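Starting off, we have a lone chain in the form predicted alone, written out as structure tokens.
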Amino acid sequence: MATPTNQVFIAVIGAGGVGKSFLSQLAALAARKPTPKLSLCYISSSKKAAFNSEYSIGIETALQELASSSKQPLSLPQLADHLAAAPAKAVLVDNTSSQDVADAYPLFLSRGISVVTPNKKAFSGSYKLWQDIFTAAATAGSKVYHESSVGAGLPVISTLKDLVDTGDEVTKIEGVFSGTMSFLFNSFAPVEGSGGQWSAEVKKAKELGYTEPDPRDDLNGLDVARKLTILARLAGLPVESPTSFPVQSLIPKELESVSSGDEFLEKLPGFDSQMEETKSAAEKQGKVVRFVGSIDMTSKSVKVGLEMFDKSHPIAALKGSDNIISFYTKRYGSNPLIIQGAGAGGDVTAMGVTSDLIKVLSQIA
């Protein structure tokens, strides 16, 4: 049944940094492009919702219809009921890193309802969710997007996706695919001067807000092994999981097992001589050490760790928090096609998301 006015009804699960900016970036596209008209449907966090049977919220005034709510959030399969029967097309944006709300795509999706968001989890746990979200969209009709999962803002997925799909045929990803992991590097092991001691750094970027609340889910490696998973599976290797590949922590094994990241902190600058080796045997190369990640679509080999670049390397003169990635194709030849910025930040991230929403609805509406 077609609506009288061509309009688009869109869910935002997650009100946190990447939420609050996705709102705001969602206000200023639906006063600049005023068809399809854009309607605010549901909004939750993880206590609560805001929701009603006219599916009209607010975008301006969404968080405060929000805190001021007394409803619990639907349950994801209520969700989907409740989308599934909008008057018109709907999208929900997933700002989580729920493993959960991932879960449930193939349910959103399989009832037409497209999904945008910046969730890793999605794409890079089990293989056999991986197909079945794309499988429920192809044959539902409906878009998944998830540019954010990657870089924040950054444009990488889409850029593969259009290596890929043109035809070129990629033979090697590499590149540093961690803001936190960049900043500590590019203090710890700097081109020019000697840089801080290994726990001072570590500490320094907590307090900054580069890393999770417990460093330790940054230097065990898994978010840039996840990265990586997602990257690896759109260039076409079956990747089963995060974990099926070497995947090196930084942790000193010690420390892993300590009970909060306070304790880990406060213990770390007992193990700095383990990274001091490491800096200082680049150093007598005339290279610096960085935290990277690789894909061999050769050899079929993914790998995150430690590797020494020359000072002069792309890798090794990024500054502060930036990603790099490049990308080796047989087109681009010897010469990769290197993207580069900030890969991480709130802003940034709802940048991928409201981007990914414009992909989408330029397909639906």
Given for the second form:
Number of protein chains: 2
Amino acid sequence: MATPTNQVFIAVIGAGGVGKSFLSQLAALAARKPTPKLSLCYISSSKKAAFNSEYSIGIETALQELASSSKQPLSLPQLADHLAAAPAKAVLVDNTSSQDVADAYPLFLSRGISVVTPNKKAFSGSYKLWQDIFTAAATAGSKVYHESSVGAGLPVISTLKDLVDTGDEVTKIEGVFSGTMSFLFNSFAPVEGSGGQWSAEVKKAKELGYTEPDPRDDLNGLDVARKLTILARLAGLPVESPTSFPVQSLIPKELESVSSGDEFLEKLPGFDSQMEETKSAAEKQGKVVRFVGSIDMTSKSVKVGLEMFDKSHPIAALKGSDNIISFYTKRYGSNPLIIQGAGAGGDVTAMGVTSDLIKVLSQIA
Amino acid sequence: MATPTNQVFIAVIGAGGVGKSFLSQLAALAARKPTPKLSLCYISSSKKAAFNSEYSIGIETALQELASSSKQPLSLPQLADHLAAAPAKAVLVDNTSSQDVADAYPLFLSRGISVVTPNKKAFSGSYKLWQDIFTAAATAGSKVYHESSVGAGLPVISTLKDLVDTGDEVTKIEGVFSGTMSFLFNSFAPVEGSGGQWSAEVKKAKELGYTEPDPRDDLNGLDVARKLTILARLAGLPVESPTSFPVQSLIPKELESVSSGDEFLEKLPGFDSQMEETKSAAEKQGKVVRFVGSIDMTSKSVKVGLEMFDKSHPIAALKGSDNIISFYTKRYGSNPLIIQGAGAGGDVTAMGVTSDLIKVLSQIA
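Can you switch from the form predicted alone and show the form predicted together with another copy of the chain instead?
What follows is the whole complex; the chain from before opens it.
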């Protein structure tokens, strides 16, 4: 049922890189498309929040209002009450990677509040949470969109949904789903030239800001496993969790428990020979090694880890920190539908969030 | 304003390859998602139509009902009257490539009837028709979607819209937009090996059903020019028509006016040396020749024709009859957002139509 007013209230949790980019896109959107009227009614970081009884925060001035606010963030149930009491429909934009916020999506959705987010946690956690989220949305008629949870702004989730919703049969999904892993392997084992030493490439990637503060959070493969979990579920495999299928970690056993990312980087050169052997083995076959995820719908298997590719394969030819995702389906036959481009970064991640918001607005306003 | 009932009436014009694939996808969709209730109320070919005062045609039996019908198609104004009088909202699905039907979109849209189509004619004809269509939709609140007008089911138009709507700045769009041209050049000038003779490849493509009945309708470049016109307009360039920018035709001047496609194919070998020279010139630079379209937003220029690419370029590495479309934008930087895959065929074209219909349903029902 459409709301009688032509206004929508937006609450934003998270004011980091993605949150800031999103606010700037939201300001431009509100200026360019005055209908429906977009009213920012809540903004919070982990420590503070800005909101008021008029449900009105300036979009352009939100970050200043947040910085100068003396209010603590509302608890999630309080925020749900606040939004449910808004004078028109409300959308929660979760720009965090918080499990707590993710766990509260069923609450928001069941109260008619739509959710838009790049947060992977809700869709790659327990299968029960996944079911609770979509059941709550279906029951209450609220919407939930999460394009940026895989491949940032690349149209990965919308394309998979379109394939499934129009009755195509997905047989396999394969790709490079991590900008960090893409950068590391494109530098370590390039198609042309010999590439660098593994530990040196990891160090460089960290210095360039391409890794998490502790690079082990990328190298353990869990980020890729989370994305595969989301895609597998959308394709129809009820994957229980991101640890319920084989995930290859690139952290040497001996370094799993060292106390810090710095100590890890210091000791990593001692293990370069392992990665060097993998690279040589591939080279001997005229191939290169890449860190990929794949979902085989026929055998119902999901896996994440190192694989070898011909140098002419699109996965081998990837550049920089780009992602690539190939959808093999019955309709598309032997040549897959391929989507490629930057899969990380504040602006492109926020783009996925903003385009999701536009889709929600077209349905609720 | 949402319709009070939870039913939507669908009228389908066109029962060729795309039309048949669409009906089969529509039947599966109606069975899988019973809400809103999808009622097929009209189906027509160029000669016949099936419809009744109950607004009810069996989706599964539509083609038989059409074959055994003795009714002539309604005129387009009559069809608009018929749909406007339906007991709930209606969607017109135009699975033809007819200019007449395209010219009537403003009429349907202005009467609240949404339009979904793979027909390029409406969006690549005169700029006035383009404006009339979107003005009528905006005024009446009806929807118009045409994903399959470029790249069939590939998410080309939705991605470009998302980029523009979220405020990214498109700087360049480049790609191979014709399955026929893709097949011809991937065979004529492959990355590995020497390829075939030009006229022999054209003949083969025709025999395999990859060309129009008269291959000149592909070789004149107009199909690609129409697609470029659509993308340029969506990106913000008010291109007047598909003949208002440079389009290179691959039809030798001397063969433009021969009377039939067969005569053209018979005489084409006499002109093979021209294409052979182009291929050799590229080879001397270690490149291959491809038939591409490009839109440069900075210089506001659109062009269609032959260009040379390094053998490692994604456009050179294309396979079979795949399309590839690269979006260069401010946010995506030097590595474009790339979409690749089959850009022609009944099933994938119908997929774009069906997914558009799903988007329209989510907004009007």
